[in-house]
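Given next, in structure tokens, is a single chain: the form predicted alone.
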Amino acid sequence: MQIASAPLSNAALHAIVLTEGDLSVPAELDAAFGGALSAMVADEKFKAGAGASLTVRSMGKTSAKWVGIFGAGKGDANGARLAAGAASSFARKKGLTSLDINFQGGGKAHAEAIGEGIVAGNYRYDRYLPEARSTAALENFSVQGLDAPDADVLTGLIMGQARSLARDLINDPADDIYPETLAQAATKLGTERLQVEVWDHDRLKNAGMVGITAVGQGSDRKPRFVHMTYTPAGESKGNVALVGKGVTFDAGGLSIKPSGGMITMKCDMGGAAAVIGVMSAVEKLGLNVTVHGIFGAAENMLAGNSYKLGDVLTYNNGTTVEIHNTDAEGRLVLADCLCYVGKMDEVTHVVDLATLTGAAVVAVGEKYTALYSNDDDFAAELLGHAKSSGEGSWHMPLEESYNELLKSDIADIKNVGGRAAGSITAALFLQNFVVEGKTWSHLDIAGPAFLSAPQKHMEKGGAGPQVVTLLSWLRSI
């Protein structure tokens, strides 16, 4: 997808973006339609809500095949993102390969949001669709009226493409994405500045990664551990770790899920997919912070050698965990990764991402990530970046008294705390493996990782949540 520096004379879709404060259609364009466009805005009571649209065939009145009017709400960057996403989504539905967007007055933040929105709206997972059911993607576009250079739009494109990579990985069937191939997706990103290290099953066992090996031992496809390290070209302004849950398929283990609960469980590696997505963009964006992308990958299957209820795992930090539910496996994988990060003295901030609990979906639905942190200022910082990135996040409490729910009769803790406050107790479980002194946040992305229905310009399926938010945060360091 290429950015044109000038208006595309032969654009298949000409998109006019209006705001709630200015519903006037450009006079020259409206005149070409004999005033029909402004009449349409009035007749349809178009209020320019963010992502709203009116589209018509040009009937030869302009060089474009289609003309669309798209709403940007109050005209902020998020409104621009939704308008661009709606235009790009419409183009993809019609198989239009070129798009010209007119957005008046936006600056750097608007330009980035438009670039990201165009990629997100144009995304489709059609790898296995017959050609008759797929439509052409955008090949080039231009954006007019911005008070910002094309380079800012390109930044948005890079972030959007990072999210698309995560979406592809989430949408891929579990027969395509399993521990070995998920690790390979990370390895493909390797450069001189981005080093990728992969541990096989034997090294995991020798290193005492008891959670990853236990979860993965019921599958013929053996688990992996991946550590990606980005080192900036210049002075590093910080050192952070992003940790992802990479359960490539979750059958529940011996605590087997019903069939209906398994159908979307290819998405249970959404946290690792987000980490890979972020790491794919860090060098392209020229970030000046050292970033570690870490994930454990395993299939949670059931077999004669599956880990069992009542088993006790002893982690590298000495914590013992009694297994009360093999379907609460993601936290066991993350615990190994957090122990590993705990030994990295140079890392100051840790963010883990996981499709961890159905309780988070019950609490905040598909539009929000449940956010936990041991530092309220850090939580507020991430929430701010989520808001500016158009992603929903909600700060949840780490209620210490709920630790009582995790107490075990024969070990330090058990891996589930019961039905009540299930997302909170999962976060409290993870906190046992965070080294004191490190600033930490846990993002439960169980809701927004895999959309059951389209949301605005986002198609159903893998959504790659928090990729843009985390890139926004990393860029701010």
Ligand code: BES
The other form holds:
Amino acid sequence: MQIASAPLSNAALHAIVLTEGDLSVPAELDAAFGGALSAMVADEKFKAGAGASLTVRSMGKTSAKWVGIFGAGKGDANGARLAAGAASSFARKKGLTSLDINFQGGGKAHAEAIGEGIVAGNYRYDRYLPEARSTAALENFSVQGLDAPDADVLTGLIMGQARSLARDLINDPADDIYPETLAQAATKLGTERLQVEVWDHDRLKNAGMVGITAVGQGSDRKPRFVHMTYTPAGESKGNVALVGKGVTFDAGGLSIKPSGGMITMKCDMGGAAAVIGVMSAVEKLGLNVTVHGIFGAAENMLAGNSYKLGDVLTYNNGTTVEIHNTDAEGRLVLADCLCYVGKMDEVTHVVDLATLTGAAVVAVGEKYTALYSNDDDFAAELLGHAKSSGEGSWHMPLEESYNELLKSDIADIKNVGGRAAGSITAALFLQNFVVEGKTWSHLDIAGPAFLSAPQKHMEKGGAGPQVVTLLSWLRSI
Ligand code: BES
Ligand code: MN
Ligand code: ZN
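Give me the form predicted in complex with the named molecule now, not the form predicted alone.
What follows is the whole complex; the chain from before opens it.
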């Protein structure tokens, strides 16, 4: 997908973006349709809500095949993202390969959001679709009316493509993406500035990574641990670690899930996918921060050698964990990663991402990530970046007294806290593995990782949440 240097007067889709405050269709275009466009806006009670659309075949009235009117809501950058995303999504639906999109004002933030929205809207997971059901992707587009250089739109494209990589990894079936191939997806990104280290099963065992190995032990696909390190070319302005849950399939283990709960569980590596997505863009964006991308990858299966209820794991930091439910496996995988990060003295900020609990889906649904942090200022900072990135995050409480729910009779803690506050107790569990002095945030992305219904600028399925938000934060450091 390329941004054209000049307006695409012959674009297959000519898109006009309107805002709630100004519903007037450009006069020349309206005249070409004999006033039908403005009549349509009035008839259909089009209010220019963000991502709303009215589309018509041009039938030779203009050089475009289709003309579309798209709503940008209040006209802020988030509205622009949804308008561009809806236009691009329509183009993909019809297999239109060129798009000319016209805004009425907007600067840098709009330009980035538009680039990102165009990628998001045009995305389709079609690897396994027969050709008859596939449509052509966008090849060229141009954007008019912005007071920002194309370079800003390009930045948006890079961030959008980072999210698309995460979406592909989430959408790929678990028979394609298992620990070894998930690690390969990281290895593929390696450059001189981005070093990738992959630990195999033996190394995991020797290093005492008890959570990743226990969760993975019932599977024929052996677990992996991955550490990617990006070192900026110039002076490094910070040192952060991103940690992802990479459960490539979650059958629940011996605490087996019913089919209805298992059907989407190829998405359970969504945290690792987001980490890989972010790492794919750090060098392209020229970030001046040292970024560690870390994930544990394992498949949670049932077999004669699966880990069992009642087992006790002794972690690297000395914490003992009694297993009460093998389906609460993500926290066990993350705990190893957090212990590992705990030993990295230079890291000041740790953000983990995980499709961790069904309870988070119940609490905040698919539009929100449940955000926890041991530092309210950091939480506020991440919430801000989520908001400007058009992603929902909601600050949840790390209620200390609920630690009571995790008490075990024979070990430090057990791996589940019961039905009440299930997303909170999972976060509290993780906090046991966060070293004092490190600023930490936990993002439970169980809801937004895999959409059950399409959004204005995104098809359903894998969604790559928090990639753009985290890139936005990293760019601000
Ligand atoms: N991977 C699931 C959480 C999940 C549920 C992600 C729905 C995405 C959509 C996680 O490993 C899990 O099974 N959690 C259990 C925890 C329980 C046993 C304490 C859950 O939520 O039921
Ligand atoms: Mn599970
Ligand atoms: Zn899981």
